[in-house]
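Below sits a lone chain in structure tokens, taken as the form predicted alone.
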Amino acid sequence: MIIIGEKINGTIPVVKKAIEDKDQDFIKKLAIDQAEAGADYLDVCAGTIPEIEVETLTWLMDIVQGTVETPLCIDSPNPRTIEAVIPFSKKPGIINSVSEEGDKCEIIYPLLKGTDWQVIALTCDNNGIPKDTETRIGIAVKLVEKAGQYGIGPERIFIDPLVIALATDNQSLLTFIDTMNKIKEIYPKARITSGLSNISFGMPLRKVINQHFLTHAVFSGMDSAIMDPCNRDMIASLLATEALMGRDRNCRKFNDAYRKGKIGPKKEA
């Protein structure tokens, strides 16, 4: 399971304040905490107005790269921002993201040609997020085929079927899993990712909803998640799921995480 740490994001109020105050120590701590918790990549998203997004995102990237070795997941809805900041990355990571909206593919894919960069592909287009499985699959196929024109194979693509909030669509999880399975039939080497918290918008007990979504999605074949690696309950759910699926030999990872105090009740200092 590939974990993309979600906490360095300017749309989160405390991070927004840290960015406004130029609080480098706060950003450094977020990077260290997520890296030590086991994140494979760290998402960095400025979440600011377009006029200062490049400056802010570069600032965040410099801090994170000067603090931890974990590769970045560069996150912006504006492909021109990604184009501007990608030269400042010290090593290949993940671009978040492309879709069939506008000319995103035509801007992003050439940047990745001949490199080891990977990319998250969202199954949406200029009409938004489709409600049905078949339209999402059609978009995924277009995204993968366009990537192939630049030498980017399915193994470098994280496809996000875009789970819709359960509060507005109680078939949300089922549609996500159906879409995921059908995409994997077409592209076995592509990986599936998701922003976990999207499913719980508008619901009480959001953490509980997120935990159960993670469990069901991983069991059904999800390979990655954009999530909080410091959330002990989420990590416990993930490790328990992998153990139950036979992916954790002799339950070593689960037991080791418990002994080290990474899951379960927090131990008194």
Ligand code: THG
Second form
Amino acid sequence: MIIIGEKINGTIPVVKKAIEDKDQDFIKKLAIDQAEAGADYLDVCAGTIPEIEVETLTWLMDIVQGTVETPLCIDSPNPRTIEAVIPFSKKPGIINSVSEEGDKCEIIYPLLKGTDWQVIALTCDNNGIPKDTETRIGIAVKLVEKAGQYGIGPERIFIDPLVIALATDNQSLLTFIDTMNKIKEIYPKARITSGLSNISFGMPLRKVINQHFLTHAVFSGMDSAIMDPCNRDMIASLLATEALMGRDRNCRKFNDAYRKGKIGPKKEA
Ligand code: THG
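Same protein, the form predicted in complex with the named molecule this time rather than the form predicted alone?
In what comes next, the whole complex appears, and the chain from above leads the way.
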């Protein structure tokens, strides 16, 4: 599983405050904690004020890159922001994201040409997030085919089928799994990623729902998640699922994580 750590995100109130206060130590700690917890990439998202997005994002990127070696996942809804900050990245990571909205592909894909950057492709377009599997797959195909025109192969693309809240769509998980399976049939080398928290929007006990979503999605073939790697229950669920799927010989990863105190009761440092 490829874990993209979600915590450096200016839409989270405590992070928003740290950004406003220019609190470098707070951001550094988020980077270190997530890297130590096993994040493969660190998502960086400036938040919601467009006027200072580029400045905020480069500030976050500088702190993270000065603190840990983990590559970045650059998260912005604005392709021009991504274009502006890419030169400040020390090494290739993931661009989050393209979709069929506006001219996102035309701006983002040329940036990836001839590099090792990867990209998350959201299955939405100018009409929003489609409810049905067929429309989502149609969008995914367009996004992968367009990437091909820039020499970007499916192996560099993470498709994010965008989970709808279960409270508004009873079939949400089932549609997600169906979409994932069909995309993998068409593009076996493409990977599937997703945020975990959309599923539980508007429900109580959100973390329980998110944890079970992760289990089902991973069992059904999800390759990556944008998640909080410091959430010990979530990591325990993930490691348990991978062991149950036969991906953890002698349950060694699970046992090691327990022994090191990464899952289960917290051990004193
Ligand atoms: N797909 C893609 N990118 C995304 C999302 C997606 N980027 C933004 C978002 N969704 C993923 N990021 C977050 C960041 C924080 C939270 C949820 C999603 C959040 N965090 C809680 C907090 O920090 O207080 C804790 C959550 C926990 O402990 O599990 O709510 O879907 N491509």
